[in-house]
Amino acid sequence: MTLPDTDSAERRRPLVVAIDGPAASGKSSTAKWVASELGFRHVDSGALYRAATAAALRAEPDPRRWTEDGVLAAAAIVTLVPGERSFEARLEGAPAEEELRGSAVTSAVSLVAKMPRVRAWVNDRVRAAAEGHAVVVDGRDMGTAVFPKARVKIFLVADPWERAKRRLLQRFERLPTEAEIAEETDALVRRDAKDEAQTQRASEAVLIDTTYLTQREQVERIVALARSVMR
């Protein structure tokens, strides 16, 4: 297993950790769990296309009547505030999760994350949150658009019964029977669908396939390629 040569510039820099996949894949919990280990802030890209999404939805509730100038306009009440050790996305500096986890934005957000400029939008404002930090970055286009030189770059896949099950357990907080798991493993592989532009492996990102490991299994395997690469 190899990770991407650098020049002695880019060593420098603080460690960025770029983690992409599929939605459902665990990113985002992975990467918390793997910047609380390293020590490094973590920044969820995914956040702030739901603040926008949500931000739309408080505009238009419509999101038939959607376009990018107006998304973008909504989104002007999106803040991204510094943690101790993560970034968190505001709606008019309040925090705003059960919202931007809910149903409406979960169902609208892959609209907006199609939008060119929203894309660059976001990748901007997760670029500034990770100037001059060492950072765990997750989301789309990690490590092709926003960050191609991180020096860790992982690509997180499962198989999509498995990702639908993981997030049922942690929606319901129970184990969901087979039909629940079928239903959602439907619209996990629509949403892959979608997304396919947006969830691309860059080329020297290393592939981990998390279907049979458990959670700690995976941190430990990131943490293991960041740790090397900070020797």
The other form holds:
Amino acid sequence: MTLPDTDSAERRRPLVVAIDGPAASGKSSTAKWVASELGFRHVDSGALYRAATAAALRAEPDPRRWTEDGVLAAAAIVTLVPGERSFEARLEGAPAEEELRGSAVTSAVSLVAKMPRVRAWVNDRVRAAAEGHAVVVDGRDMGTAVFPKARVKIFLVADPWERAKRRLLQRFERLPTEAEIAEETDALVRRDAKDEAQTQRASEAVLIDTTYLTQREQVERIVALARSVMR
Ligand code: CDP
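Having seen the form predicted alone, could you give me the form predicted together with cytidine-5'-diphosphate (CDP)?
To see the whole picture, the full complex is given below, headed by that same chain.
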């Protein structure tokens, strides 16, 4: 009797590197860098939640009036456009990075992320982007709900103060003051609480605490892990 060669089938499956973690844990910048080191494509699932939220805000500026059907209808203006190494979420065909990263979207996005059909809408798009390509995907539930069979699963964590500092450095392009970091830390901790149900750590995920790591160090660890399973 010949047994199915599951091992080699496993090796042929396009590689998915799933990076999850809480707000501002460095998932997207790390995922982008890892993708470029490995020659994979980067898919940022958070950008799709942000794009659906921005579209909903354009249609109805008061989130208290949002319904799941309304958000899904508004999200029809969102497209995920492939680039050479990544995908860009666009609104009405136009880049909208500033709008997606702005404070109006950041404060309303967790509300949208709780809507089950919006989650299914995002997941379908992320899975379609990964079809036929090796990808590095980042989010909150990539290694659980979206790619339970991902061959590399990482969960990034970092101290909230450090996360707040990094996020502000990125936003201001200067060193933030202690008061600014304290305020941002509060906002991050509040968003972590709102996102708690959506943030799932796969039991087999490799936990990396980046508080005392440079970005290069965390990228190197993930790249080394991915190379070891690709061999
Ligand atoms: O700012 P940060 O890097 O934390 O967030 P993001 O990756 O841009 O995601 C924005 C928001 O989308 C999060 O606060 C979550 O509410 C939601 N999200 C989610 O629920 N599941 C994902 N897989 C990715 C993002």
